[in-house]
Amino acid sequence: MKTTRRLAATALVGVTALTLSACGGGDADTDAGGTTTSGEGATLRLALNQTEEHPSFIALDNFGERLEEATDGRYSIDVYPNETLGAQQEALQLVSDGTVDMAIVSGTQLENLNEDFLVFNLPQVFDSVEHQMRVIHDEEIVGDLYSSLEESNNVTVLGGFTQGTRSVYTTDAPVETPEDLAGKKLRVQESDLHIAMAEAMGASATPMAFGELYTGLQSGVVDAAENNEVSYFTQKHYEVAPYFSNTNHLVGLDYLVINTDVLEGMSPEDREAFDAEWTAAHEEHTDLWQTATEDAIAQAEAGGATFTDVDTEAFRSVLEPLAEEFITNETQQALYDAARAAAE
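Form predicted alone: structure of the chain on its own:
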C-alpha cells in the first residue's frame, strides 16, 4: 500500500497540471470534487508534510483504514506524506481546487485566508494540549469559524491536531525568567505575531528557515529557538542547544481541511461514520503525541540536554498583552474569550 502510494503520488502531481475531467474509460474515474472513485468506492487523497513515522501520519493512516471498514468500502483515505503533493500552502490550494481532497495545514496558512484563525495562534490562549483539544473540537466555539472558508474557498475545516507545547531552548545557559533572554537572538517563524512574541519575552527576534536552524545555533547566528520537545529531539537541536526551558508559551496547532464539495457529497450514513472516525483519529493523535513527547525528553536527556522549569507567571505577564495588540475585531475577541473560559 505505501509503495503504491509513493508511486501514485508522482503521477498525481503530474495529473494536477491537466484537466481532470478529461480522464475517461478504464476502471477508475474522478468525480466532480476530484476524488478518485472506482467500483470499490471512493479514495480520498490527503496531503501531509510529515514523515510516515510521525504521529500525524500514523493517526491519519489508521483513520483511513477504519473509515473503509465503517463504510463497507465506500470511502477510504490515502495519506501522502513528506510533502509529496506539495508544501502546505500548495496543498491547501489543491484542496480548494478539488484536485486533492484533504490536507493537514498549519494555523498560519488558514490565518492567511481568514484573519480570525489568528486567535488560536496566540501565545497563552491555551494552557495545555488538553485545553486546546477541548476548544478546537467544540462546535459551539468553532462552528462558524470552521465553515467560514466554504463559500470563498470551497474548504471546510474539520478540526485539528496538536503540535504540542512550545518552549525556549538555548545554547549557553537555561532560561528561568524573560530577563534571561535579554540580548539573545531567538529564532522565530516569519510572522509578525511570532516576532512580537519573541520581543515580549525579552529576546531579539531572528526569523530563520527551520531547515537552517541547526547550523544557526551551532555557528552562533542565533542563541536560542523555540519549539516542541519532539522537534527539539528529532532535529537534534539538543546537540547544539542543550538547555531546554519549559516556558510553554504556545501550544501549536495543525488543522485538517477537506474540499467542501467532497464532504457534502457524502450520504448521511457515511458522513456519520466519517465524523466518528475523525474523532477517533484526533484522540489517537493526542495520545501518540504524549508518548512521542515523553520519549523525546528521555532521549534528549540521554544525549546531554537539561530541562528546566521557569517562572511561569513572569512569562505569562509579558505575553498576555499580545492578545490585546493582535485581536482586532469582535469575532476574534469572542473566540479568545470562549477559549479562555474553557480552561480548567
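Numbering follows the first chain given and starts at 1. Heads up, when I say rigid core I mean the largest set of C-alphas that superpose within 1.5 Å between the two forms. Note that the structure is predicted; figures quoted are calculated from it, not measured. Compared with the form predicted in complex with alpha-D-glucopyranuronic acid:
- Core-superposed comparison between these two forms: the C-alpha position of Gln132 differs by less than 2 Å.
- Tyr80 shows a C-alpha shift below 2 Å between these two forms [criterion: core-superposed Cα displacement of 2 Å].
- Shown in the overlay between these two forms, fitted on the rigid core, is a CA shift at Asp311 of 2 Å or greater.
Show the other one: the form predicted in complex with alpha-D-glucopyranuronic acid, since we just had the form predicted alone.
Chain alone follows, minus partners and molecules.
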C-alpha cells in the first residue's frame, strides 16, 4: 500500500515537471483534462511501460503522426515509454483523474476496476492472436464492457493490442511440467486470476509491477516470470532468466484507455479521424507482432537464452478449471461464450 502511494506520488511529480516544461515555451498550456495545448493543437500524453523498440511504441508513435496529419495539427500524441509516467497501475489512475490522457494497460489492471474484464485474462479464452483481435474489436461483444468504466472512473477503453502468447521463464533451469515450478516464486501481474494461474501451474505467486521485474529476477526476489518473447527480449530479462520454456499458457491482452472527458471533447470530425487512425494502429501492431517475436527469439538466443518445449497438455489441464472458478456472473459468462463462439 505504502509503496503504491509513494510510486503514484513520484509519477505525479514527474508529470508536473513535464507539464511545466511543456508550458515553458510560452504558447503552450495545459487544460483541465491534462492535455497540453499549443496554439490550435492538443498533444495527448500517452503512458507506456515498453521500450521504444517494442511494437506497441512503434504503432502508437505512428498513430500520433497520422492523427496530427488527419486533424491538420489539432491533435497529436506524445508516447512516454519505459514507465516514465508511472507503472501501469499508477498510469491508469492518472488517466482517470485527467493528469495523463491515455495509457496502454494490461487487461489485468482493468480486471481490478471491473471484474468482467477478467474473462479476457483467462488462460484458455483465446486460441490465437487473430481470434483475440476479432473478439476484442467486435463492438457487439465488447461495447458495454468498454464503456463500463466511464461513469465510475472517467476512463473509456478503445480496444487493444495483443501481448501474444505468454510463457514461463526461469533463472536456474528449464521447466517441462507444472511439477518443475514447485517451490519457485513466479512473478505475476497484479491480478487475483493470475495469482491463481501461477498457483495452478505449481508455483508460488509474487505480484509485482513490470518495471521492477529485471531487478526482482536478478536479486532472487523471484525465480521465474511469464511473458511473451518480445517483452522478454526488450526488457532484457533473458540476461537474468535465460531459460524460456514454451508453456504458451495464455494469449495476453493490452488495452488502450483514454480519459473520457478528453475523448468527448473531440469534434465529430476529429473523433472520426482518431477512431480511423487507432484502427490502423492496432492493425499495424498485429502485423508487426509475428516478426517482432521471431526477432526477439533470435536475439535472445544470441544473448545466451534457450527456448525449450514443455508438456503442453500437463499445463493445459491444470489451467482448465480457472474459467469455471472465476466466472461468477452472467455478464462474464456471456463474454466468455461470445469469445469462444468466435473461435475457428
